[in-house]
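There is one chain below, alone, in structure tokens, taken in the form predicted on its own.
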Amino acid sequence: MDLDESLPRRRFMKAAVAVGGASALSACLGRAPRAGEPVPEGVSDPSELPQRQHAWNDRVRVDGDGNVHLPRHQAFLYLTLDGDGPPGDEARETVETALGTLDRAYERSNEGLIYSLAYSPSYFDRFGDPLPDSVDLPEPRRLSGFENPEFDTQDALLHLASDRGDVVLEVEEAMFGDRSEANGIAVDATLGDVLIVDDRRTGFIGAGMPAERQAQGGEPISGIPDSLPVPDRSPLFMGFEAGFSGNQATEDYVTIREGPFADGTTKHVANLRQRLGDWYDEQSFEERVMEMFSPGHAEQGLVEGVGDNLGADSGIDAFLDPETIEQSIEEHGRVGHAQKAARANRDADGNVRILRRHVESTDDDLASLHFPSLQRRLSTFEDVREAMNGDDLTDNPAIRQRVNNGILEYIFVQHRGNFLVPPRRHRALPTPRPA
């Protein structure tokens, strides 16, 4: 994709993030909206940041209500070491040192960079030792009977977050490219030097973005009707708000516990693609609603716009029970998104178990959503994907495959992950049992 230098500066800087390269590192430097702001340095001694990589709340915008508001422009590089076997002790010398020099540029925030590097079970696979039994890392499977995911095996995930898009760009040509500086920073070693890029994802979070975002040169983009109906103050293509405070698992809750990956965790990235045709065109806003909440949030009107009244809680809590989920069958003919997945999504305490941080994409002009979760294991998000199946739901015939059955009619999944996101003293290339 080209580079459309008439378009306003907000949607050129997202174009330039989904393009990439030097090329596009250049072109928006002089049009993002904070050009020639500073951007924050980080710190001297990186020994001194959280050992949780996944530790971004606290770093990151909130909302008056306490909603986390995730950075804005985001990119997923997939990662293969060169060659077969276990990685030496020089390359992983090489990977710290180009992590240090990312830690002393960017201050860990929004304003700065947030990453995190994880590790697939394709990786630990080249060790001969298995990983120890404080770690639930199986490989990536289908989790539906309706869905052929290609599976993401590669070594290494890296996830870049800002609210610049031009950071996210210099941290790629700094890793990966020929920039000898990130943010005046010297770069004396590169993740290049011991990491392919397999494949690059772009990603992006924000009222208003997917709606900038849902027509390309004046047509909607794949997934989009020709309405473009996606509302103005939406963060998401589906035109409501997520990822509320209330009905999030804490950092701590997903953080691994004992042995060497304690204050890790684990991630799960599906890629899904999103077609919204018969989403907009033949749902009433009433009939969206159930559909991604309960019948019961569309019968009491408890959903206003793209949902922001809510505050800090979708409220879904108080429509779990089996017969009020029953009932609203009987008497709407569907069930809700959130409402199905909620049902494993609580431990016996009530505590939220996987904590979720989906971004938009339109990467190959197409309507997508990336879904990282993360969760102490693995096999967490496999219960909460099984409840939001549904299949436990379709002895009513109203309730189908996908039809009526939340928002599965509505989305289709194209990649499955699974990776450890260790702590930070073991995050450059760990063997399965680190000292």
The other form holds:
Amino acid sequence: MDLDESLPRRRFMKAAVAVGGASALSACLGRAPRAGEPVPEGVSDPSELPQRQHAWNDRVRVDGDGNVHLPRHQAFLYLTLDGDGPPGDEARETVETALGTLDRAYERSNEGLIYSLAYSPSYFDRFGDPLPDSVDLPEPRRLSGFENPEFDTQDALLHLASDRGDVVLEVEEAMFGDRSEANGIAVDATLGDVLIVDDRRTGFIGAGMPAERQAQGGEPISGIPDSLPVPDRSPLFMGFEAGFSGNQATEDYVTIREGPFADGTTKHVANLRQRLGDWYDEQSFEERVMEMFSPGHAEQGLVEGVGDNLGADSGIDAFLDPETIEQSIEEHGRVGHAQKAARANRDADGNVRILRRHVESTDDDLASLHFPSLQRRLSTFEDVREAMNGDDLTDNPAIRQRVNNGILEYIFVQHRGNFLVPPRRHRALPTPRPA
Amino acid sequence: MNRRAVLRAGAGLVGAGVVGGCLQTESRSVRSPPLVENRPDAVYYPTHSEGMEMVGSTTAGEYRIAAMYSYPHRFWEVTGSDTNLKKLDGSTAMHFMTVVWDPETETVLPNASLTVELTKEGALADQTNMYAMLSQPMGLHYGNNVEGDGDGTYIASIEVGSVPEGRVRRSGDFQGRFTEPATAEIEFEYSESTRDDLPYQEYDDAGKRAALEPMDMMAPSATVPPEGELPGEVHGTATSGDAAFVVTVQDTVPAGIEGDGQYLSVFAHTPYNRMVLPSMTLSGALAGDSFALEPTLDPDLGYHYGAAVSEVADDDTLSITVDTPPQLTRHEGYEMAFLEMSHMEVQL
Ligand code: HEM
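Okay, that's the form predicted on its own, but what's the structure of the form predicted together with protoporphyrin IX containing FE (HEM)?
Then the entire complex follows, led off by the chain already shown.
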């Protein structure tokens, strides 16, 4: 394994999660002895845990402005069932037992483990019955005229998150490798008994992490220019904070209300490559603010540094009416990313419709972004993405499909997948119509 | 024309025993001479020109695509009337270009969003947006400077996006066309020495108000036919910002466009070589009526700006206003022209 033992601890952990595997885990554990930093244990009775697998916000760090900070280390495991047809009861029981082990082993928090297991439309196609009308879950599709993504049609997506890189690794080894204990709890059944890891992707999020990761061995990773421009305090490669509480849907809002999957949600996960040479080297800070937030944000000097001065809200609602947008296109020849997308991201009462939980990645040594979004109906995400395409704004030729059109010049969609995150009671290989 | 070929920079340096990255930077600076002073606000001879290497051509969906590369180039992005020079920072290996056209009519397509992904032996070398560009030797094409990963066999995966209807109206048999994206893969050999051996010329009379001849490029070029060959009847011409505007009247409105009178079609092109100038916002006024002259792609008329009008009377005056100049990335020699564009009056 290729892990540099001389790295500072935090960077080492991140590198270890990205590499993965038993040897990464033992390297991690060797460096971070459990005795020194015990991981808080889970519950003795998993049925005490809330029904909503997507209820993370009250179990992670929240800052003084009420903004949620997602766990630093994340893994996305795309899983497939062996064979055709619906899974049987035995497989279902194995999955439930395996997940129960995780619930008992780790506190459900950023210091322990937060996770969810979600299922794709292809998974539900294994059954004769369709999903009920109360679940809106189309197959993934192309969402702009200029993308050609690969569709993730694996059966299931296990999303793991923790501030502890060693926890993420240990869970993977316990569930798909040969580790027989998870945080000291014996592992009797594993997810690997039933599901195969088809693809493993890793992510991280937190102030400073992208800057530390923009180069490897002195060489910029793919997508990052030689100037190594990512600001030290930024949580994202593009240099700004995202996910202000005022610009996120509540967990309650994205929760399915009725039917057998009530208390579940839908999840879209995109993977986007970033190419940031022109973003940083060709543009001033003001131009970046225009393209990320809105031209109005730049005019009024609303964004300082990475944007932590914005507090609990990006203030984008002041720049959404069509006339304002048209006028700023005329004056600046640009439209903002948040500005375009937010147009479709409010309901009639002004509530935010989607909950974004994106994290950065250096998988395959290139700067990318894993973009999970939660919404009650999957098609809501599609609407928001359409608004972000800004096709309706290209009648002014300054706004091209990619150029001057928010951040579209710098991001390239590689993958799209759609999933249902069932409520806890149906989290183990559900049928489309569970009782 | 007094043109002087200079020594091929790369070859000269190899002879001098310069290696690796050093060769790149040395030859690059030689290949990008300083801009001429006092560039006119018009089309002018650039300081230099370069040959290109054909990468290949192929068909994907309803598009025909040719790709080529040249030495990395400086160019200017245009937003409104502002230009922003994209300098060469030494990190890119080539200027990668494509031309996209409808194989049946050989109409070159502007406004398709293009992305190229370059891989070498399965590893990503670069992935980037390609700008719609205008250059004197090539006219309308898509291109960007891209990073490479040394000599070897590359696969260029070219994604042609749809051409947004809001951006270019379609008429005649082009109705409903160019709405589906398609991906083409072209394999090619790249080597620094081939690139460095591409013809290179500097011009003594750089800065003079003229344009280079178009190059032969295994792809159609987007040009406006000479006036005698234009469909319809030519009713007048005007110039603005060094661009030429030819106003024609068609007796019938092309299928797919509302209106049952006559059809005004305005062809905008560069001086000297008649290259199509797309991506403007134009408005017109005739006999007290004002209207948008909509960018339109038509199989018979090609790319033009059009409006259905009830009737054109002799002696009517058409006024044309350029609300937005051509939003196209420009190569050297075009970056000063077609930016500040005054109002035009054309006696019909
Ligand atoms: C590299 C990729 C991306 C980066 C760096 C990024 C960053 C940001 C930032 C900084 C904001 C403003 C602050 C905030 O409200 O969180 C924002 C807003 C937003 N982004 Fe992104 N974003 C990315 C991709 C996407 C994608 C793929 C979508 C998909 C639809 C999206 C949807 C949104 C929406 C809807 C908002 C506005 C929130 C509101 O309604 O107020 N973003 N993004």
